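Shown next as structure tokens: one chain only, the form predicted alone.
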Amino acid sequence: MLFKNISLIIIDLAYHIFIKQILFLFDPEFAQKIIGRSLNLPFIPWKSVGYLLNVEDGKLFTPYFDFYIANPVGLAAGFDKDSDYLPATTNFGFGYITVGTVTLKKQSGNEKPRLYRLRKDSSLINSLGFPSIGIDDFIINLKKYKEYAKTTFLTISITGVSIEQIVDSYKLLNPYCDAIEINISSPNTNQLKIFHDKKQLLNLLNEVNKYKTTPIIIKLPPYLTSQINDSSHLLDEKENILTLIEQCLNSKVDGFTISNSRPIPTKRLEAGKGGITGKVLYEGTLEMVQDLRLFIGKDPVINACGGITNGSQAWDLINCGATTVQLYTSLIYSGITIPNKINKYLLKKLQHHDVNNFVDLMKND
């Protein structure tokens, strides 16, 4: 325990003062190339880097539709767009991992620049729209990394901007993946706000539904979603989520990720606009777990998006309602060991709270 513990200060003390210190020199999209790069190489043994960052303990087992996965902390799509780092990812001590978002053809996404760093706020702007190598190789990329995806429950996140685009991405992957997420949420993507009209959903879920064998996770927009003008008018209240919610609830679906990032206008990038993600979205996905779970019940899953980066906030939120909570900006920001903290957290309270493990914690909810 003691060289675990001591290994994991030296990975910590590592990345915040040296390996994120020459990262942050660069563009953020550049530096997520050397990351991505880094995670593929050979010689590191990601299997005894697992061994240090899991934290294996019975007590978080956490119900998940109808498995039960190692803890509630699991990665959101955008981290591993291409099915790439399965190797990593998968020693990074999460209870599932997303891959994703991949759409049906090849794509090169929208014009840079089109990611930026707000790092008072530990928060990122982005307005990549989705770059993707397709599913073809997409494909390939999950066959060749099949013996990781065994270990670890993994969904992968889909979209597109037709009905038939994105029926036609769940037939091709749903043999790779324990389950599917949907999104239909990019502040990038205009095109996508044709499911935010409950018709047009309720068409794509039917056709989705006619091939389902995996459960279906629908990736929702926060509350207040802008059609980014001088004005910022608001497109979508509350309400008109919660509809589409209700729509889903109609149509089966087995679990929402809520949610993806806040529409903001900005010079910073060559759109114009962009969607802001990490820290500042806390405080928003709290409160929309908690009219969530009082909406929807017990049973459908809610993972939570948006915000998290410490296990108090894991905690509250997993109170409130959400079956699990996602990373993916923290990564960047506080480093590989994050999903440990979180999960000895999580332990910790657990204890404090004498409660034996989180099937009874969910239970008593």
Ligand SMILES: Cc1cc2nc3c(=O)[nH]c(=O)nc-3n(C[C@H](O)[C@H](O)[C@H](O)COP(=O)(O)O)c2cc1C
Second form
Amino acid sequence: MLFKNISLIIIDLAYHIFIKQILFLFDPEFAQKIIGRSLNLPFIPWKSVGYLLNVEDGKLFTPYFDFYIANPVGLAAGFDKDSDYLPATTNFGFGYITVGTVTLKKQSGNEKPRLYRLRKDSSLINSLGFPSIGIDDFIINLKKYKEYAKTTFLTISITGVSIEQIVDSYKLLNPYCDAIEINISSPNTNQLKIFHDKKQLLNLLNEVNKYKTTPIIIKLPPYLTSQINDSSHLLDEKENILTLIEQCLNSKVDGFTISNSRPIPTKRLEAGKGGITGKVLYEGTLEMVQDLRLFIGKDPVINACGGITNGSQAWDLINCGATTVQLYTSLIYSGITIPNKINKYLLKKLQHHDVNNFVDLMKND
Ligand SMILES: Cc1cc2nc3c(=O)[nH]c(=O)nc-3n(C[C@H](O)[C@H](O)[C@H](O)COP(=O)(O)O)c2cc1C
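Based on the form predicted alone presented above, generate the structure block for the form predicted together with this ligand.
Below is the entire complex, every chain and molecule, led by the chain shown above.
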């Protein structure tokens, strides 16, 4: 135990004093590339790192669709877009991993610059627009890393600008994962908004349902999808999203990820706008989880996503109705010990509230 704790402190210090300082000297997209390359270095003993980072305690087992996952903390879509880092990420201590978003055909995404950091807010702003190696190469990676994918619940995030594209992606990827997340919420691809229309969403889900063998998760946009200062607009936005959710429930969607990055205008990106992620999203995530759980009832899965940086937020979200929490930006700002810290905090909270385990906590909701 002492050895593990000291090792975790060393990993943390190494990240904050050394690795992050160097990475943050570079353009953020280039820094992401360096991170990606480093994660694939053959000499890093990821299994041993996993031994340090995994919080192995049956109390954290969480019912998730028809499975139990090792803990309720997941990796959000976008960190491993090409499914290329599974040997590393499956050892970060997450209960599940989301890979993608992958597009049917290879595409390069939006013009650069398309990613920057807001360090004082621990946030990122991106307008990547789905750079993707395409499904064929994505499947090659999944096959290459299939032994790793077996060890952790794997969700694949897909998208497309037509029903055919999404259905084709769903059919091709179904055999390689435990769940599929359909991203209809990226702020960086205008055509995605077609699925914010109730009828289009219904048509999409009807088609996907014909081939359904794995749970379907819909990733929704946050309430504030545009710069709105007027509260009547906000109410409209809420209502729109609740209408979409109603449609999803009628179409037997199994879960929701709420939510994606929040759109903002910015001159620093070539596209003139982007999606903000990180700390600033947390309050909105909490509000949406509360609303959604009231609205959808007990069963469908809710993955809370947006601005989660610590265990206390994760605990609050789960107690407000989230089944799991997932994160991306805090991995960049806090390093790979973040799932470990959140899970340890959750264990302490269970003990403090005299709850045996997460299965019991979920039952009591
Ligand atoms: C650089 C970057 C790329 C992202 N790419 C995707 C993506 O491909 N698909 C997706 O559904 N979400 C993507 N996201 C959004 C995240 O999955 C998540 O919804 C968002 O970052 C909010 O969570 P966070 O505050 O923990 O980062 C991306 C986020 C960032 C910062």
